[in-house]
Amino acid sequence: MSESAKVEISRGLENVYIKATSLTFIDGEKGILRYRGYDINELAKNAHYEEVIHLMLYGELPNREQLSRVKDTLNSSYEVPEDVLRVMEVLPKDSEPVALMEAGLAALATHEKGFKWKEGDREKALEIIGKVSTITANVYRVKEGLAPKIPKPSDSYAKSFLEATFNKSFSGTETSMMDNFLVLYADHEVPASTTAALVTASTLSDMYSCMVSAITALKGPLHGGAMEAAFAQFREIGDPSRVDEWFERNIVKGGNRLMGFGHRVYRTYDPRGKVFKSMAETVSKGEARKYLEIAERLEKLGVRYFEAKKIYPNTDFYAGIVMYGLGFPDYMFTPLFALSRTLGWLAHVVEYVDEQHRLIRPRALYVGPGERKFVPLDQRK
């Protein structure tokens, strides 16, 4: 028996574990997602990002003291060298946005000097949560032709966050839109991007290439940019008329995707989902308030034709009509997506490497020819 007929090979790995966890749960039958044990809904309801920060890097939910330290350290983390900056200016004004992002990244990389894993990696994270959000507001203003801007400190990462990127004040309300964003988004175990991170995070690189890597593999449409192509059907359709016209078209008729439908893991309801479309309920206004009656109706169309087959709506789909309603044009939904995956990657390689830190060196199965031997050219038909 050949090699190839004794080996099943995992096409993508699903169900394939790489490593063990404390940070997220994920039950795709029941559409539960908890981080360390906390609830995603209470999470969302109850907590600020700086919390959920504490939580992923340090393990438990944070007092006062301990919350302080840490929005002390993102605000004293804003800063980044002007040359890093400059790099991102010189760039094509067309560049795609994570693309930016992975410049600004891969220059801040050039800087590091010394870093040792184990030795205060949790505030090297800090460190880095901090300066992504510059990077995150600068590939706006890029894209904008705006001079560069740092975030102020402050009492939110949310609002500074927010207020660099547009130079204006945010009411409350919009500023904890932001808020549950980031922290919506801020881990779900290992997708694409946080296995490219540990990949590189096996071989002891720096935490910069880290989220370089991270950020190649989420640009893909198939994993960081579903946000931005949910939001282009709603585009697309226009107007809330047009949604049966154009889901019996393209989805009954067509055979295409719906897009912002369907997860890897989970088999109903996407919980962050739900959170989501609250959100948008009262974020959305004007063109945003379109969007999100287009989206209501396709939901209940994409819910009625998929649900024996267990597709629901995700994260993605009601998620960008949120951002949309901040200000957000479409193009910053990835680069949104990584600002808060940011603590997810990095929570991800510093456990793995404190723990249980080992080389990932996979195998392929070989299926070609057999031994051959080398034909000179002049012998060759």
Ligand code: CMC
Contents of the next structure:
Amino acid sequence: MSESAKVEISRGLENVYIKATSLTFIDGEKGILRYRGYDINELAKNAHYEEVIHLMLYGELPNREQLSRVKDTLNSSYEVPEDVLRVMEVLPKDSEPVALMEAGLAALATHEKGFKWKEGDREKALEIIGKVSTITANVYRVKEGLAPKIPKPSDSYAKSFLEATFNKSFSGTETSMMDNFLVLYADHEVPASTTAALVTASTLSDMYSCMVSAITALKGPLHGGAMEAAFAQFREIGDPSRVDEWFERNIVKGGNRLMGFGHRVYRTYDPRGKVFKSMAETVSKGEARKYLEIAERLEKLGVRYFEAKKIYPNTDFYAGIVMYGLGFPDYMFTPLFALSRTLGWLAHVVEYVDEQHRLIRPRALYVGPGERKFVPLDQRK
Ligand code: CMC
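Show the other one: the form predicted together with this ligand, since we just had the form predicted alone.
Full complex below, order starting with the chain above.
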């Protein structure tokens, strides 16, 4: 029997399980998402990001003492070597924001000496989560031509990040919007970015290299870039009165993808999308309100049109409106996704290396020509 007769290729690794996990459970038919058993709606309503960090890295929601240890470690991790911020500053101002973030992380990796897995992995992950806040805040500051800033220690990771980014104070409501965003995007099992991080971890490379692999996979429009792409549609439409005509021309007749819709795992509404929609309803004023109205009309048309294919809004559909309402330009949406997902990436690589490590080395089925005789250059036609 030929090799090709025996082998079945799973395109896009659909329904292939690459690891066991106690981190995140998804029921794609029912639209359920849980972190270590806790429903995402309950966590978004009640838990702060630091509590979710402890839950994901150490297995349980923290008690007061454990929580303050997490906060102390984060607060003491915001500092980065000066050259890291300088690297980001000297790169072209029109660099893609995610590329700037990659550069910042790669610069941090140059300071990483003698990293060894299983020697304080979780503490290392906490340190990286702290430093990613600094890198993300400074993606915005570099893009806007502002002087670099290190987040100041505070009682809240979300607050320190917002204040460093914009150099101003935020209300409790705004800070908790940021906090909710961080909780909602913290993990989602093994999408492309997490899988990329796992491939890198499987070679026993270091954690910063896992981060760089994950971010490069995140930025495409089919994954983390979808939040910005969804928002670009709202901008292009420009006014709620133009949604129907836009949808007919671009989606029905044009056959284009509706960004912020569809998911490999969910066959119903993404539960995170519902939370973001209700958050958008509370923040949206002015321009953001207009984009919300456009999105709501687009959702109605999309859900009806794609009903048979079971394609529904995903988390990226409304999240951008919430972040825009908080004051972020849309170029920051993918870096914000990466800021939050750093937790999921690192929790998965730690779980994998600690408990079930094996080099990830799949196969490709050869379908090219059989054995051929080499022809010297001057004899080739
Ligand atoms: N608009 C129009 N058609 C779609 C869409 C969409 N958003 N999503 C899927 N389809 C259609 C697709 O054309 C195909 O149709 P057919 O069977 O007739 O050829 C069918 O649904 C299956 O699509 P697929 O691309 O094979 O399915 P997938 O599991 O690879 O899709 C996806 C997942 C996320 C790539 C896709 O839904 C998509 O491109 N969505 C738009 C981009 C997006 O919003 N991405 C964010 C994903 S969720 C959060 C995140 O990762 O950031």
